[in-house]
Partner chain sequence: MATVWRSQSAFARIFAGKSGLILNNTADLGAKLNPASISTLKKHYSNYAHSPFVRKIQEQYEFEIIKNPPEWEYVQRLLPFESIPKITPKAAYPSGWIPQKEEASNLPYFIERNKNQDLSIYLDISYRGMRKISKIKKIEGDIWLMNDDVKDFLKKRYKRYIETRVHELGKFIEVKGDYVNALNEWAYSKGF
Amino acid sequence: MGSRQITEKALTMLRSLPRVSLGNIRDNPGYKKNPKRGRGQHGGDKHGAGNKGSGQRQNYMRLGYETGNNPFYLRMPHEHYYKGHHLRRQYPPFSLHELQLIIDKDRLDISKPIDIASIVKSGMYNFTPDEKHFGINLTDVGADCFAAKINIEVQWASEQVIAAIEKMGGVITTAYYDPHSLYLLRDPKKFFESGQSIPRRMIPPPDAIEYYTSAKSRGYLADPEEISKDRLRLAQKYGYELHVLEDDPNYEMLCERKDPRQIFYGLEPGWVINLKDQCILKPKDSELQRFFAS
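Form predicted on its own: give me this chain's structure on its own.
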């Protein structure tokens, strides 16, 4: 058959066949699937929940639990691999590179002090107090490209991170928050809508007192004079010129700190935030004022 005959045959078919529409096209292979069987489709009567136990009841076991058996860290007590692991505080990491990224995207206002609430509000960081998360561990990833002068408060920081922030003329503070305070910082609006008064922040536990009272870690309970001396020592160690905070135009912002009992910037313990009426209710009773005082 010649090419001319093929062309005529194709044109004849186009004239006789109907136009392509949604009513006369065939579905793709495998488009339609057979309806699923019931919950016991795999031949069992447990519906995918297994035998009796916490797994069947969605009561998930904690890390290291071995379903009633003697756990590994107790079978070998001389090693102490995971002793007290379920009680240890966890600090989800947040790098200087990520911090610089959200600053460049204008998700953080560096003209005001930065704390965990403002970083969570940026949408680039999240933590779960239920899983023993106690705040931000600011890591030194991206320390070479960090170029912002900020006043930031985190929960854990290394010496390299402190040097990178102070090199740019910024200030860093490490502060402890108890789990209840972290719930408030994670979702302040939900707490304010409940109509409760802002509680006091608890003091650090005995095993964390040393860290948060140390000038080397820029603890919020450390002596300011010791912090000034350690700022100079760190500048000499890493070879950069230390900025004089007193001569900085943003001196008031850089020196702003929370009270050890305070959770939110600008809001004192005992205050009630009324979002509906957009007002703040402050306690007037002397006993309440004495209770919420630092």
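Take the two forms, find the largest set of C-alpha atoms that superpose within 1.5 Å, and that set is the rigid core. Residue numbers count along the first chain shown, from 1. Please read all numbers here as calculations on a predicted model, not as lab measurements. Compared with the form predicted together with its partner chain:
Annotation: Cα of Glu252 displaced by less than 2 Å between the two forms, core superposition. In this overlay on the rigid core, Thr12 has a C-alpha that sits 2 Å or more away from its partner position between the two forms. Once you line up the core between the two forms, the Cα of Ser21 ends up 2 Å or more from where it was.
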Given for the second form:
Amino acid sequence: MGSRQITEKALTMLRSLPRVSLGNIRDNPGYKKNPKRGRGQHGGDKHGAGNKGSGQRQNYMRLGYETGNNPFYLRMPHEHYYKGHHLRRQYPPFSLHELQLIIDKDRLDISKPIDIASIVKSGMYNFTPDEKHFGINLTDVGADCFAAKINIEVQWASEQVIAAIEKMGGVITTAYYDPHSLYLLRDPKKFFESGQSIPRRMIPPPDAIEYYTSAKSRGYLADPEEISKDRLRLAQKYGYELHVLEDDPNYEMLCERKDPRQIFYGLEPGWVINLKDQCILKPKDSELQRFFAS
Amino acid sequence: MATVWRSQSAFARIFAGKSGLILNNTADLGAKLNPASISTLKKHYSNYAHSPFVRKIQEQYEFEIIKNPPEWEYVQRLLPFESIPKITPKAAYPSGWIPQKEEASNLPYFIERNKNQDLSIYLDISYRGMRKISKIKKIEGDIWLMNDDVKDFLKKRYKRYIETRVHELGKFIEVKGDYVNALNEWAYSKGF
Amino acid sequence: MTSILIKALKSIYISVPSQNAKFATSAICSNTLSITNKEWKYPPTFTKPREVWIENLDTIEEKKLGLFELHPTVYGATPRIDIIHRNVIWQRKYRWVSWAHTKTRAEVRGGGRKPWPQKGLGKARHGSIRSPLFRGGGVIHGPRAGNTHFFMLPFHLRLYGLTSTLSAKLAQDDLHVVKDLDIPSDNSEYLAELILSRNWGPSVLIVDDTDYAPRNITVATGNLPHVNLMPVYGLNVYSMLKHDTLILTQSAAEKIEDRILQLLHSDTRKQQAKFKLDQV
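Could you drop in the structure for the form predicted together with its partner chain? We only have the form predicted on its own so far.
Zooming out: every chain and molecule, the one shown earlier first.
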């Protein structure tokens, strides 16, 4: 009993006690709360819930609803930015600090290009395409401490984030994925096991075209010439020396991009992945090839 | 026409007047199904249960099966980790997070990391933010000595007495107030 | 009279094997001890690994064949009796469908007619003789058949239930590791004598890593209702507590350890998700 090890002490105590069996175990006292309330001092009362209605029935109305009044948030007709808020694309945030953290913890391999699949695989980020989540918004929290040279593809990024990544000699692309592709990226194993052929990635909807074709946001549909011009512009604006990608030893990795129709790195649309036999089925039929190439 | 069908099958009776709606089925309704006709003619059966088994399916499209393809590396990259990867020591950790040090286990007490390799120090906020309690969990070894050390550290730092509570069987220490950052710093300095 | 006899018998039963056990521990054959240094996949950090003897089953008297290390996270965890208890409750409840049934006033036979007129008799007004107020009437809020008590214990409570029970068993000397399950004869008397001489308590649960046990032990345990065989995948808290002693083969002990450690060191969001009936 002289031990000051907690577990050791507990286990030594057990040695001198009767055998732990079905008959002599019990839960901690106070574990179970009686759901009923007795007839005490306020036994016949309403238990603080008031009489009838919302209070008693625990009927919480949706946020902003004013029981039939024209709600406050709709009274100002000029607040047009609320229009269609429930239909808009959402990008759940992921900060540069968190990105650095998963790199430090070896959850992310920075010798390979990073995309949403590898970030979700790390277990530190999750999103639900059915809640209109369209991927990662890389935020600038921790931009000062970020120190990794990476080739990353996210769905939304601000100028500061782009600058923070390019300052370290890295490359960032913003790319659009339709919800169906995002399901595949979230759980590729489940998709491969389903035995379906990898579909094509869809093009962005009209209101997203501008973002994904502009060089300023490093869109995946932007002109590479424009992007390299903008890299220089951003370096001058934020005052850092731009790394020359061509001289980099990891030039090939840094230049690896997906095709606008491609969902996974290195795997083309139309292929079927067989995880059990470790083989890939590639379509030979010209009709199929034409379909997946379009 | 309708009367003839009604006599032949009960199923047809339902659709007798609506043959225009079910174009594919109209030819089948009166005719009896014999296997020969199934194999030769392409038919559409209205009911899954009544349609015969398909014997031989000719694959519509041809696929080239490649075993051990060079692209398999890309597939492996996508598969989930079997277990959380081990941390390889690095020169610097820019995120501010520090892995557990070897020498930490030489102390008389110990704080175990969780499986994400984070320190198990948490802030418990209750009573609508009125009560804040910092909690050090997963303690092993001499918890009372650790309690003294933690108290000393906080007293030196904040120049006042800070209340703590030790739960030996639960293996945790609770510190009254929000001292999570200070406790993290202390734990990192000890190597936990 | 009989109680005195029983007491006397009990004292004999207790005293004799303990002498045997003492004898066995003193006679360790030191030459052939195999002490293996384990390659830990998840090395124990602060707590020391727990050491157990590897025993044999092929002779009645105990031989110590080697020394074996077990991971403290699995075999030396804090024995949380409350978690063990919740596991037992869960195992009792998830398979329990209660068939207790009572009839409502609509289901009890008869009672369609108004027993007496509403007015004029000076009696209380009633519409049916099967009303809950009547003797032989229906029951209000009584139990209805087919009531399932299924629920799922959170994943990590199930895991810690296993580690707590294994640790408690090991701490109380109720867990023994044997090299293999080879016994010289298929006679159940041999096994009964072995269990008695080693003071393993009457009921014994033997766990192997495969579900094909050797023939001799299968036949020998066939006649003994209190000695049971189980593969590793069937290991559970309830059975471990129901039997006095738990016998693990060396490979089974390793397999349990590997499996639990692997689950404790991997991403278990899928296992932790809310249980759905169609998920399996």
